[in-house]
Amino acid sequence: MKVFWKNANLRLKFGLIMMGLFIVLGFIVPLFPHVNPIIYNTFAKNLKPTAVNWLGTTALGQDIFWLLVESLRNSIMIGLIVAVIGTTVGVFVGLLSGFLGGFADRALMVLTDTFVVIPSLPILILMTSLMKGQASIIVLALTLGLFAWAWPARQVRAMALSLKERDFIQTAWFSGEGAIQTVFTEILPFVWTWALSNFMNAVLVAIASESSLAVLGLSPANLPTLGNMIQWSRERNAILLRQWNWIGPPVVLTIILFISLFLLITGYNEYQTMKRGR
């Protein structure tokens, strides 16, 4: 870890402590006693920042520093879930079929090309209106990741092209292993790297898929996000009422974490790019 903080780019290490602060806030300060911050009337409307309310209460009494809490953790959570999909059966599919060949790649890759020009936004706003605002973020994370594979999985094919013409893959086929063995014993090391760095690209992506299904009033209205946070506010007029203490701290929020993955990413990357210059 000393070696990694040492070669580490400023970027990379700027979006490492911006993205623990966020996990702290979103993860180890809710197991703190607080009142359930979706309750409504639970303190008086509209209040100003207070020592008890450190940013003030909402239109509904709501307390909007632990409904801000609230709402990081579950966007943090999209985010991951949706990551995790993503990744996993992008590289799973695109290896397989990059490696295989055959009948097994075209039908793979029609699959594959069917989710890519597909028009995800009117399906996921399809999808969520059947939901009736009632999804958990379980069923909100599925479908969100319903989309995210497919680019992935068209990348890691190209990527198991070019690594199975290698000598060590021929190597690995005269020694007996079989087709899985050698994808996930010879290429899959290769990839690492890269969905690393695509699951981070995948989290910020899904945030921001979240957030523009809430602000278009589509994302569950019982399941505090950032983004449904910043649809509330505009519900009950906050801009109008300048009530900058409601409507500001989740627009904030979401700027900076969005800067923070950016951050991190392009951090990763460049560390990378200067690993393998080496």
Contents of the next structure:
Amino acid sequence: MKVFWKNANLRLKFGLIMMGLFIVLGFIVPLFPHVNPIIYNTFAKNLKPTAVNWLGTTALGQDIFWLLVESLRNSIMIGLIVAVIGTTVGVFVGLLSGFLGGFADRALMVLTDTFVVIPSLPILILMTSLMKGQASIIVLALTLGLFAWAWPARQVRAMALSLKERDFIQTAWFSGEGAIQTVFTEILPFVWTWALSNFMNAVLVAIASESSLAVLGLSPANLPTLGNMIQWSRERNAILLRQWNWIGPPVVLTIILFISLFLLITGYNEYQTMKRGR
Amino acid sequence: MKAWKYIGLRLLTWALVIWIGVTFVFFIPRAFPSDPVETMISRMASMSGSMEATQVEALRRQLRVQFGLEGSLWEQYTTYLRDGLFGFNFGPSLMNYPTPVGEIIGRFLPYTLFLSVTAVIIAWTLGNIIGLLAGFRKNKRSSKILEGIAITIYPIPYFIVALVLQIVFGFILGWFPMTANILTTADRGAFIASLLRNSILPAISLLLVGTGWWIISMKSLASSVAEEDFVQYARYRGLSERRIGASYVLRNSILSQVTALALSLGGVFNGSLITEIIFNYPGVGKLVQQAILSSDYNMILGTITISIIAISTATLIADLIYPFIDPRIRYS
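For comparison with the form predicted alone, produce the structure of the form predicted together with its partner chain.
And the full complex, kicking off with our chain again.
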């Protein structure tokens, strides 16, 4: 751990610290007793920040601070679920396709290519508009996950194809290791580094897609997420009424979240390159 | 002969991808319980007061035909493929009944193409120049600053960038209109003036995000080319840095950027969606939003089908021209 921290570059350190803060804010802070921020008229409407309501209240009488905390947690959850689905399915399909070869490989790759090429946003719009904003967080994450596996699958397949030809894999085959054992003990360690980086990237993309859907009014209607929170304030004319304490926090938090995640990803990739270089 | 095999395989994949894509688009709405015809009938009934049962039945039958919902699923599917995919005929629009979907898309498309294609090309040019400088002259302060800005803006979701621009330049400073209001019925001069005035802010938002991406990709390409032996050799020959940058580094790293340009031109349909909604710009993206709000399935299917064809064709073109512009690559 100490060695890791000594070798880590500035971007990676900054990204890790910021993500730590976000996790604390999104998952530890809600453990403290607080009001339910979804319910209307818990407080007076349109309050400026006070000692009780740290960020004031919305035009619907909701506490902005707790709404923000709840939104952050849900956004991160969506990102994590989609990234888990996308990365797991992607690695699985990629390995399968790369190692099976032949017809199975070709069929899987046509399917994968289709999902890479299909414009995901219009289809997401189509699907979520049919759900009419009634989807749960899981259904939404599954829908987003539908488009998160194809690109990883392509990348992993390319890796599998090049790994297949290496000597140590041949040695493993000849020494009688089964296919599954080979994949777990010989291949996965190689894919792992890449998968982690892809995982973080998928979190970023998923949170962004959810907020794009929210702008269209297609994210689940009662689920506070960063995108939805911005959209709700926009719908209630928070811009024209200059309620910056309402629309400001989710916008600023989203910007910081994305820059931190991006620094974490690029920092991590740089760290891996450096480790290989030694 | 190898080339023909490559082209043939690539064309086959292209057709397959489009076919699977539109099949998906065809079956998704039919897998959900809501019925567009019933939605439309209930809306008509609420608008016209009362309707007789026989009238409703006749209307229902007529609408089912026009929405391609008549007959078995297989018949519907083949009709959709025949008329939609090959004839670009997606039936009448629900929200602007009975104008055909194709006609309405044709009316909105020029606005999207004007805004997005201009923005993509400017972003590509700017981004490549900045990226080249950043990758080739890594230690110059100006290139570090520009790259820093690009990296800061790039990861932020597009709609946040657009929203912040709208708030700052449209509302607080009031330099540009917050939402577009283009004078389509005015005479030519006034129309062009309002079109330009209303396109500036959306264009800037597209440029900010787009340029960032091109800077990042060009920088990584240029910095790896700059480390090649032939660049070192050019330095030993005493060529000027400018000459090395333009005819050694640029020419070797621009190739994959050209194909990427083809891809992003295919994607303008997709990328303009959020822009047009936030700035209320009257393009295809705005049309898609209206179609969603009024459950206009023919319109949604039409726009998505066209967008799938556009993107896959752009990918095809990019893959096919790459070996022509880069002699190092052979069809394989």
